[in-house]
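Next up: a single chain in structure tokens, the form predicted alone.
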Amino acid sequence: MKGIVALARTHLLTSLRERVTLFWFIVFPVFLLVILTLIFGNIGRQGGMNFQVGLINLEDRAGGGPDLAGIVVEAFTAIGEPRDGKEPLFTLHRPGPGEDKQGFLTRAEEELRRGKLTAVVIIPRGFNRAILSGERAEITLYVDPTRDGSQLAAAIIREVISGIDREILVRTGRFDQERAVPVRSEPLEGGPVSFSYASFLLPGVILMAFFTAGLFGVPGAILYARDRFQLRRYWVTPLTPARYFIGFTLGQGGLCLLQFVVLFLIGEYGLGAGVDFSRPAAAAFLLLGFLTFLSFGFLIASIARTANGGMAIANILNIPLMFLGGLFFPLGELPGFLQAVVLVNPVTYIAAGLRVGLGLTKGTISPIASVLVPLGWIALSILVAARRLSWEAA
């Protein structure tokens, strides 16, 4: 037992003493967690989305009567005002007092092309007269179809204008409440329970840390020790391969536990993730992730003939498995060949199961599949490693 504990301690201390290992296994995950949260942390938070919108009212009000164009201006102005210290949804850009409106429109169109504005709303001349006389009145909306932000702003503006249309009908006495179509909102089954990017990201980065530690740390430690004939020295001692495996696993578990503690403290108290890892299901998926990635490391060590070859295989697998596993962003519609990688990728199932266990999402993957697919990879990796892993240098 002392030999197993000594080996576990040696493996952990060796990993922490090497600067490269310390950076990639501890510092880099922390850096990634902080940077991604700072960049995308406003996703899902009220006041976190802001669009630069140009608004030009060309109605001259010469005909008198109710100022229906003013209703449109008031609605957009209200949306553009900050509330409770939060950034408004729209930041409005309007002509200044006495400024030529046509000149402002020309400049706004140019700024839309250059990306400084996301949309331009134009209330045309004769807007009031057209509505009061029962004619078709249109509000012109300029967007940039090549930019997602402009398309999203356009969708929101159309919803705003739909609400304004109802208000105008009420003001002009033409709205029939009994004929209004009711709308009932229902939560989408399988959708997020509550979405905060920090809370979504923290479990993913923790799994990424476990993944890189298993994918690079395990074969690196075994293959370098084998190439330097260090493993041969172990076998002349009472330490058997089985005891070596147990001690190595304990040391790797200590490294992953340290990764978890550091990332959890920073994510919880530094970034306000608010994730409850004390749930039994969450702890079970963390353990499942650790064992899956550990077995992946042994699989690579059994396939590679040298330490450099093991690192090459790990690098080939790292990017597709990590980024097609939903660790950092929700996976949407992907091309067929990428979807195939997602379906066989154990990271996908572990990440989805962990977030369901944490109560962050309701999940779209079967709970049984979330367990069986990683277990299948563990069994396959152990089977291949048991047959192919050589303890002697080639």
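Numbering follows the first chain given and starts at 1. Heads up, when I say rigid core I mean the largest set of C-alphas that superpose within 1.5 Å between the two forms. Not measured: the values here are computed from a predicted model. First, how it differs from the form predicted in complex with its partner chain.
The two forms, fitted on the rigid core, differ between the two forms by 2 Å or more at the CA of residue 105. Superposition on the rigid core between the two forms places the CA atom of residue 291 less than 2 Å from its counterpart. Once you line up the core between the two forms, the Cα of residue 276 stays within less than 2 Å of where it was.
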Second form
Amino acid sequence: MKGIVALARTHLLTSLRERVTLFWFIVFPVFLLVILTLIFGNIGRQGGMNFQVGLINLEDRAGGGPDLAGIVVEAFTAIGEPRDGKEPLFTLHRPGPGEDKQGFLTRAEEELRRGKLTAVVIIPRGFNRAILSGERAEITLYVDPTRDGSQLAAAIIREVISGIDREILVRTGRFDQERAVPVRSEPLEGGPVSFSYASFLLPGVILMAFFTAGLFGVPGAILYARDRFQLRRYWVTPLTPARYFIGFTLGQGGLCLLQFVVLFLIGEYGLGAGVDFSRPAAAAFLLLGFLTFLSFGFLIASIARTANGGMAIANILNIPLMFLGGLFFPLGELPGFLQAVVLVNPVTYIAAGLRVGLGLTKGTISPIASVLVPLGWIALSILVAARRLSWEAA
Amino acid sequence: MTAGNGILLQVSGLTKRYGEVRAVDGISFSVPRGTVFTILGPNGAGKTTTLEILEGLRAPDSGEIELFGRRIARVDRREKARMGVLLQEGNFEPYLRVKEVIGLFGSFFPRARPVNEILELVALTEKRNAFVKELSGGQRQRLALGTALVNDPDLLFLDEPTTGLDPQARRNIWSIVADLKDQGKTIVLTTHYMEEAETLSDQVCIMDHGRIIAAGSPRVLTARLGEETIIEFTAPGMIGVPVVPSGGKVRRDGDAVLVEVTDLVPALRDLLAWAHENGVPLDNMIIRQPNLEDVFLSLTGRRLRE
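Mind giving me the form predicted in complex with its partner chain, seeing as the form predicted alone was just shown?
Following is the full complex, with the preceding chain placed first.
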């Protein structure tokens, strides 16, 4: 037993003493948690989310009749007013009195490119006539697809316009209110109304830390020790590979526990994530995540011939598994082949299961799948590792 | 076959094949308690494979091993608990401290000597808090020796313990091994340094191509060459061989010329006369007794480090 404990301590100590592993396993997750929260931290906070939106009404009132474009402007203006002393959802930027609308449009487009505006809404000339004559009326929305905030604003604006559209149809007598299908307002990922990005992100970053430690740390430590004949020195003592495995796993568990404690303290007390990790389901999914990523590490160690080969495999798997697992952002509409990665990716299930376990989201994946898919990967990884992992250098 | 009293390790007909190659080809030997037994041979002779079998890293294809009074098919945990092993190759975790390495290896055994005691034994007390990556080659080898001694072993395997070390570091290791011998430890050593074998060994077996080609004490083995004295000098580009009318066997070994003589004074006189007549400078000339290198050379026609 003392050998197992000493091995666990050794693995933990050396992981923390080596600058590269210390950075990737502890410093980087902390950095990511802080930086992402600072950038996207306002998303979803009640009264805290605010988008800078340009609004230009090019409609000409000369033709008379109902001012439907004006209804659109009113709706956006109403959203742009502070409520209960809280910051409004949109801060509207409109042409000043007498300002040339085309000139304003050009300036707004430039500010959108520079990130000063999140979106620009344009009501075209002939909007009123088009609606009244039953023609296709279109409101143009300019967004910057490279900015996440811009895309989020676009989604909200589309929702707003959809609501305005129905209102206009009712007012013009073209829409039967009784038959109207009310749009149910769903917060992101269908969770509680008080969605906070920090609370969404913290469990994701904790899992990412476990994931990185498992995917890179496990094969790295084992294969380098094997290739440099460190393990050989162990095998001439009474230590057996089984005891080494247990000691290593305990050490890896200690590393992940440390990652959790550091990230939890910073997330909870530094960033106000407000996540209740004491829930049994959350603890269970954290443990499931640790075991899944640990077994993934052993799987890589078993199929790589050398330590460098192991790192190459880990690098190839890292990006798709991490970014297509919903750790940092909700998984939206993805092309088919990416959906396939999402579906087989154990990270997807563990991340979703953990957030449901924490009460952050309602979840779209069945609890059974959230448990069974990672367990399947663990079983497969252990099976392959047990058959293929060589404790002696090739 | 059962080893008699005083025999700690006995091996009979040990064989290990890798495909068509017989790395170890039916060797037999016995190691008395409290002695240094050296396996000498060139690279690829089968020394390390033999040791790896005895250390429990490999299973033999056939043969018998009797260790600590028990006949066993292969070395296992029970035997390893009483053995210490210094491998030819192997590193330690670079970010562990010296004292932590000793402590870690001590934790693998049922009983271990105190860390400070081991550090003193291998002269690393001053380096106890240093990281492995900060140690020199000789210090790392002493640390490796410390891990082999941590369980106060009855039997110590040292596989080429001084290969790659500078002369000073080599002599430090020899000094430690000599102390262990004085303490009554049984040591099995492999080396391709004849000086190391001659300095440390009670018994030597010479291996070549997986077989033992000679065995005995260094004195007995060198006595095989008779009462000869060897005159050795270098003569790059020399054509022909020295004429020694008083008798003597002349051999070329690269630039070196070895003249084995039984009666030194007349042979030396003849050789000097020949050198004077032919203008041969007799560079680096030494007169010495035969050593294990000469034994190997006489048995195989090759040098140990070829």
